[in-house]
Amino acid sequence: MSVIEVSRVSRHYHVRSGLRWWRRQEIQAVRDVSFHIDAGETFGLLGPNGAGKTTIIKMLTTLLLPTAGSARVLGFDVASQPGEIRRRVGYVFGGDRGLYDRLSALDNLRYFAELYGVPARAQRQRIAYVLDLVRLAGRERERVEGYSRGMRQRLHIARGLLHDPPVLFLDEPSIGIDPVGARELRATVSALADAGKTIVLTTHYMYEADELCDRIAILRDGSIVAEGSPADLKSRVSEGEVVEAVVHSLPADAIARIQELAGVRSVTVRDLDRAQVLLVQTKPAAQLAAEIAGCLRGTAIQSLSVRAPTLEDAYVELVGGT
């Protein structure tokens, strides 16, 4: 059973921009997007930045109205029935927004309580149960403000979970995590899965993805450019190959001399502190880490490897690395 629908959906902004003379444009934010979530699925939305990740939740917590195209979320169509669908949905975004600073973690949970329409009789019960599940028992009647970021977020979804939705949509939860933080928040995220829940995720972690999704869409310009599991997006990648060089002061014809080698399938540069990493992504039996090792002769090479493609490498491949 669908437990979300999406069905051509696109959503586009009026903006003015000049500054003597006005100009108005159209941005397409979301392009003909069509995707469907079954009960108990964690679906993941990746894609780089302005691809329409939280422009699409947005639009499935009724925040957004589409501009064209239809979706219901537990039945319920995101126009002309929204309210029925706030009360059946949480949303968790990143950052640090949503909270107040000086109050408890108890007193922001009995406020949002209220807010949600938690019975008072039931708030007590449910607080305790929502705050063990993230594991902040114990921890309640600190102010928020001296919590760290991993806590604040937890506790962002213990407010999302308050009135035991169905339906969670979580919003890059954990952007700016340390990775002790990462880890907690996946594993409740996890927990939360286990017990039944479907999870809408958005996220810049393929790891992160990769452990905790049954099924991903990628984005590219507003529209989805591949869908399907974890394990089917890697298998498009799978038959090749990825050497990755990390290197210090890469000369830009390097990249074109690769790039010209017979069997490379995409070549990406990601930039470090002090040093840059080159990820060269192969076809089958192509085997070209000596050439490519050549075309960077003269250049300090601190580290050269061979191995299996990830998901990373698959999402370079369909979003278009540079």
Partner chain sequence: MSAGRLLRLVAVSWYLHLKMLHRSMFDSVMQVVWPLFFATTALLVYRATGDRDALSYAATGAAVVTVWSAVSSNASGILQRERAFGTLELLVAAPAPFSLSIMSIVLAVTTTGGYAVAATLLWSRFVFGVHLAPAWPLPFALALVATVFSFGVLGFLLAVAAVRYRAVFALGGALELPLWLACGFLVPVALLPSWLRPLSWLLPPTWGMQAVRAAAAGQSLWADLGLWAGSTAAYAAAAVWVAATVLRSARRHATLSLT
The other form holds:
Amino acid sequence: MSVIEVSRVSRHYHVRSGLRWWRRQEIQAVRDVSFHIDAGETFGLLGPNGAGKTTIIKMLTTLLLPTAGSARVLGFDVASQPGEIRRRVGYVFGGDRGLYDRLSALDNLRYFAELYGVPARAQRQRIAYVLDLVRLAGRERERVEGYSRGMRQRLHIARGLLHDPPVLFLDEPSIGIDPVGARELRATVSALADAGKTIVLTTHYMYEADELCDRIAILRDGSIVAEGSPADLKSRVSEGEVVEAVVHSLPADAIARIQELAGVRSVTVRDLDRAQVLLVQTKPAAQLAAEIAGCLRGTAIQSLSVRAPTLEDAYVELVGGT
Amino acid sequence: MNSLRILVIGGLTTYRALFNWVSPWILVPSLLVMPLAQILLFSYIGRSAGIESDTFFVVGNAVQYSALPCLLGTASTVVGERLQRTLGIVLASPAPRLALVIGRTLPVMLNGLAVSVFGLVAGSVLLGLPVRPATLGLATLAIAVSVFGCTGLGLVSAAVGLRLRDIAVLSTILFGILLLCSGADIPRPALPGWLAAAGDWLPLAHGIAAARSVAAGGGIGGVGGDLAAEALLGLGYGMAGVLMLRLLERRSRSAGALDLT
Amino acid sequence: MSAGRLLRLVAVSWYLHLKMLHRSMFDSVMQVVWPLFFATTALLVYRATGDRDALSYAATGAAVVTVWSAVSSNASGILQRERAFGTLELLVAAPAPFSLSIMSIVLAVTTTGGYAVAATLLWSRFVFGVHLAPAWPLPFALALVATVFSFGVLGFLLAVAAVRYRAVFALGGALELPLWLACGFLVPVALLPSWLRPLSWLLPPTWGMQAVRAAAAGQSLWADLGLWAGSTAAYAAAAVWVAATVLRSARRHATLSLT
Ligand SMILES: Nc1ncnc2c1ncn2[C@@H]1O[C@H](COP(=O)(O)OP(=O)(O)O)[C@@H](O)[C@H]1O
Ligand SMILES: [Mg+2]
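What would the structure be for the form predicted together with the partner chain, given that what you showed me was the form predicted on its own?
Once more the chain from above appears, this time first in line as the rest of the complex follows.
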């Protein structure tokens, strides 16, 4: 049975741009998105900033209404049955905010336990349990203002788990956390998945999605451009090869010339400090390295290599392909 | 010529910094509604107690309220300078100091003057008091001198506030003290002696007395002493304030006690 | 959720927000000192008349109205503050009724206003020598709490109505003294211009204060308390309605998380 069903959901925003406040502009944040998530799955929404991940999460947690389409969480409609959903889902977002800095972690949890209607008798035990789960036990009496980024984030998750929701929404939980903190966070999330929670995770880190998610939907400009297990997504590009060249001062027409080569699937360019990284994804056995080098004649090539594609390449092709 | 330029340019920059964060949504409530409310409140308290006249309270509170924009404005000018890390430069620059200080505080004073005159006119109209142009002109002069006095005090409060790291609170407390002892609402005989004495050495008391006297139809001749006293107080506080700011700056340089730079 | 649970929610939320408010000592002190300046000025004016009754009339009113200074300057910014903390969305996303969550925060703010009441009472007792000896102490205390509570309800309405207004602290400040004047705390309502009086009758603190004065004089206060209850309930209902409307509009127009 699907725990979450999203069918043809869209959401737009109206913004007034700076000085011309009388001009209303419409932003399509989510366009005609459909997917479903089964019980116990960890589902990743992957995409660059502004792709619409948060907007989808907010619609599913009933904070925003879809402008078109419909969605159900645990069988309840997000537009007309917000109360039912709010009782049964946990919502956690990344970043510094969302906690009362002047209170201790314990007080923060007490407060939200009340807001979520955790029975008075069960509270003490439940709070101790979630603190233990996110490895904050022993530090719960300290004020949150003294917490590190990673500790805050784990406290956030503890807060989201207070009422033991079967469904958990995690919106970019690892944003701004150092690598060690992020690894601990991933451990916490996968422990929750093992405990049978249905988890919706948004991120723009590939490896995070790869490690944690059973299935991933890749978003670009509000639309899902690919969906499947990490292995599926990798296999979409695994048949080909990736030619990666580090060059200096790439001529403007080089990209166009490479794109015209037979067997080229996509070309992307990333700017480094003083060099540019050119990624060319090719069809299987195209053997294009020499021809690509030919297109780059006159450019200083620092290195050029051919390798097998990774999930990151799949992602780059899907969201950043030119 | 150079002094004049410093005065104008310095003033303009300050004005912009001061009013950058000020929108009509803040201006109207805090500079128009609040003073009017204070004027009406105390005028009715006066009526209820059967003490003094409406004019007494309208003039007193209209002039006294200018203390808020003056104190806060001067303080935020100095803080704004600190935020822009230029206070040290300003204080150390060889530009003629008096011109600089007056230039910086001129917009604050004009603002205070406008607030007071508005309160005076609007309060009179609401309470059905006559507004005569000639009287208003003389009252405006008295208000201008009072505003000068408050701004001088504002410099002192800015210097102290800078040390305490909270400027708004000090300004607010000073506003309350001025409300009590300037005689804006409490008739002089009813004021406890020590409050009255404090009032004599703070801005506003003399200015308010002068404004009341001209509002009652008195000529400019009768209030010369009060106006001079008020102006002298302003000058004294202003000079003390600038001195304190300089001292703070020098200490911060040698001890690193204050991040002025 | 059951009534017991909701009550517990209000109590816990009130306690924790009060704890947070106490963490900034400076604000707490200012909240007492600021209205005390106005109260003292008013009392000095009344003392000048030499009329003891007038003085104790003003002292009673001044004590009660100081709460409003804390509420008006603080309550209007509650949603803004929650938004800055990033907790506003969490309050909305929680199953607890949003109005109740906000109301309990307003109650915490109102409670800190109570310190000003106590301070003003002590001040008028020891500086002005006003002995408040209400004829009916218990009903007097009841009416006092009722009046303070109605200020809380006004603050609640202000808090939810001002959610879109950025400069809300200025608005709160501008509403401070008008209520000092309008509700019969320092000036009898009968003395106000006739066009202003209906406005006073529409404000619950007016009836609360009448009840306080009735209890002080040993007259029946139940009619006033009835009017107080009716008008307070009307304001509370209006605030709940406004909160619901604001939430609905926020879901539609995405205005909650805007910083
Ligand atoms: N409250 C809002 N008002 C106007 N535009 C918004 C609002 N929230 C998000 N957007 C816009 O919608 C798009 C999608 O945003 P979001 O869902 O936050 O993306 P993501 O979480 O993937 O970074 C972006 O272009 C963003 O600027
Ligand atoms: Mg996002």
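Every value quoted in this text rests on a predicted model; they were computed, and no experiment measured them. If you superpose the two forms and keep the largest set of C-alpha atoms that fall within 1.5 Å, you have the rigid core. Residue numbers count along the first chain shown, from 1.
After superposition on the rigid core, the Cα of Thr299 moves by 2 Å or more between the two forms. In the core-superposed comparison between the two forms, Asp271 has its Cα shifted by at least 2 Å. The Cα position of Leu63 differs by less than 2 Å between the two forms after fitting on the rigid core.
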